[in-house]
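Only one chain is given next, in structure tokens, and it is the form predicted on its own.
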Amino acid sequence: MNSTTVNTGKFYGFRLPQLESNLLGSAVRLVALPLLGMLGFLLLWSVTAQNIDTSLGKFPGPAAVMEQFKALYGEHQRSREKEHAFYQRQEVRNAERLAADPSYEPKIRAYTGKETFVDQIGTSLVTVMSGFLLAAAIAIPLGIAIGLSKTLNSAVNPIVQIFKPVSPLAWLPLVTMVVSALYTSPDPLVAKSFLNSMITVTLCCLWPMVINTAVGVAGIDQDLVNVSKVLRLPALRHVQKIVLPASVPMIFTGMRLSLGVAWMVLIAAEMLAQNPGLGKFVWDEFQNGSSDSLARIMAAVLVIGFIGFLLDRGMLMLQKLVSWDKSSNQ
């Protein structure tokens, strides 16, 4: 009993300070250092902004941008109130018409108010995820096929290398003309501007996924391939049981790269296609040229960067969830 007590005392007496030191070091690394970096950035931004004069006045500092965040959210709230009042008035009118004429068929007109900053964020997220998922549905099977077949790799690789560096600004006019020629429905399900932006995003984020998937599949351990041959797995079973689990890290690396590319491409595409998202917001504010425009554009830049960060972290969490390699956290 005494021996156990002495040993336990020695354990706590020696280990506890080391444990506290490790926890303190982790807290400094995870919280204090990033916070210090952010404070330093805000200070540098504030000092620099005061010394930059533009045609619209001083370059906006953190305080001016924060004011515009509040103003943009206030505009969103007022727009939602107007929308609610608009539908409420229609309900009252329809109720009165029905009371006077029971055979009347009520009609509800859609609210056509201007999109708010929050609405434009939602539009951009829907557009980028639509383009990204369409690209993934094409790129991952194609990458697997290229990785499994050296002949197909030799045939497709030059095409990938030629189109990989093409700017979205070059794709957009072609996409716009093709969509205008083929999408001629009198009652379109989605706007042409949405399709233009989405397809441009798809074309620009295909290539990282194709390349990384093909490299991951081609680099599978030969022992795993031999096991599949010994078991005589059918082609689809081989892909399901051997190829996909072994190449998941590289596939997700390509998906993370593609999602980052997609988000960057989207902003430029929305500016030119006039899809009502964050890109259009930035362009409209630039064209507006009011005294608040620079602060609003800077607010949009911060939102774009923060959303890009969240998208990357979300893809990393998804990779950890489905991958056997739980240590891949960079």
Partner chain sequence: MYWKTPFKKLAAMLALAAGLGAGMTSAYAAELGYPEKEELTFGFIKLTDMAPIAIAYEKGFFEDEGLYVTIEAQANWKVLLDGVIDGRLDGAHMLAGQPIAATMGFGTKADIITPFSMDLNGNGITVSNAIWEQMKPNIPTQADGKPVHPIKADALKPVVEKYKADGKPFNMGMVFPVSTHNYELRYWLAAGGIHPGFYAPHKGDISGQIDADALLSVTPPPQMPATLEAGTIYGYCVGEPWNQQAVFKNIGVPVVTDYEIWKDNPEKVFGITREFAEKYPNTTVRITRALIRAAMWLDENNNKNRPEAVKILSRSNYVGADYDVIANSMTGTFEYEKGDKREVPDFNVFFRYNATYPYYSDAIWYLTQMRRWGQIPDDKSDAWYKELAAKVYRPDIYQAAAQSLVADKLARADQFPDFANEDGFRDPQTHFIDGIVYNGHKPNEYIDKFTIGLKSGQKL
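Rather than the form predicted on its own that you just supplied, could I have the structure of the form predicted together with its partner chain?
Left out here are the partners and the other molecules; the chain alone remains.
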């Protein structure tokens, strides 16, 4: 026993240094070390970037990327101003036409300008969440059914196993063709490109959720199942009161895995199919071949990574919120 511990109880003042040292320790661990890591990375990045010569100039370093972030935001703001002017012009034009042709029903058309970087981020986020939620709506009930019934499990398992390893992008041409064939409406609610991206995302993030849910449901403690049997719970109530609460941790693990897959798939699908979103932004910049292109792509890469990280953290928080297993933190 050292003196600090001995004195702790008696002398209030002595607790502070320890507290401080603990605080300091955790401050170092939580703030200083990550900061140091980041700084090291930035340094390494800018040094390496200096030494890579591409035919479009030097590889962009942190400063160049920062500058492009500013430029991209500036573009976004200018675009908003243009949008405002666009609507004003439209109102004037509508009024003129109404004066000339009183039977005309004025209509306000959406802004026709190009999506900015900020808009593209929004598009990608909406697409990934819709695809993911659709997948969850299909996968979780399916997983529960498979987990509950051994027969169903044997029947569905081979299909899940075969489709699980399919590269997401292999689905894309099929999805595109099928959507084009089936989704024919003169006044569509959502764009075809949005559906294409969304369905591709859904197809790819279905499997981890199905498998994890099924495993979670199948692995419920036998005692709990017995309780349900003793109480003679009807099937639906059995699922509601016993199965769901017991398998929530596994379901959420599956959802987290899926969301990660979904985000990666979406960017790739957007690049390949030129569907609106961050992927298209990257591909457009690559095609432009301007001297700023590489820095803009790098900016997009950072944003993609950061959003992916936030999505994962968000899922984790949700998981902790609904699950009794509070220890999971990875």
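As the structure is a computational prediction, the values presented were derived from the model and not from experiment. Only the largest set of C-alpha atoms that superpose within 1.5 Å between the two forms is called the rigid core. Residue numbers count along the first chain shown, from 1.
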inquiry  = After core superposition, I'd like to know whether Leu174 moves between these two forms (criterion: C-alpha shift of 2 angstroms or more).
reply    = no
task = Tell me, please, whether between these two forms the C-alpha of Pro106 is shifted by 2 Å or more, with the rigid core used for superposition.
result = yes
inquiry  = When the rigid core is used for the superposition, does Arg78 move between these two forms (threshold: C-alpha shift of 2 Å or more)?
reply    = no
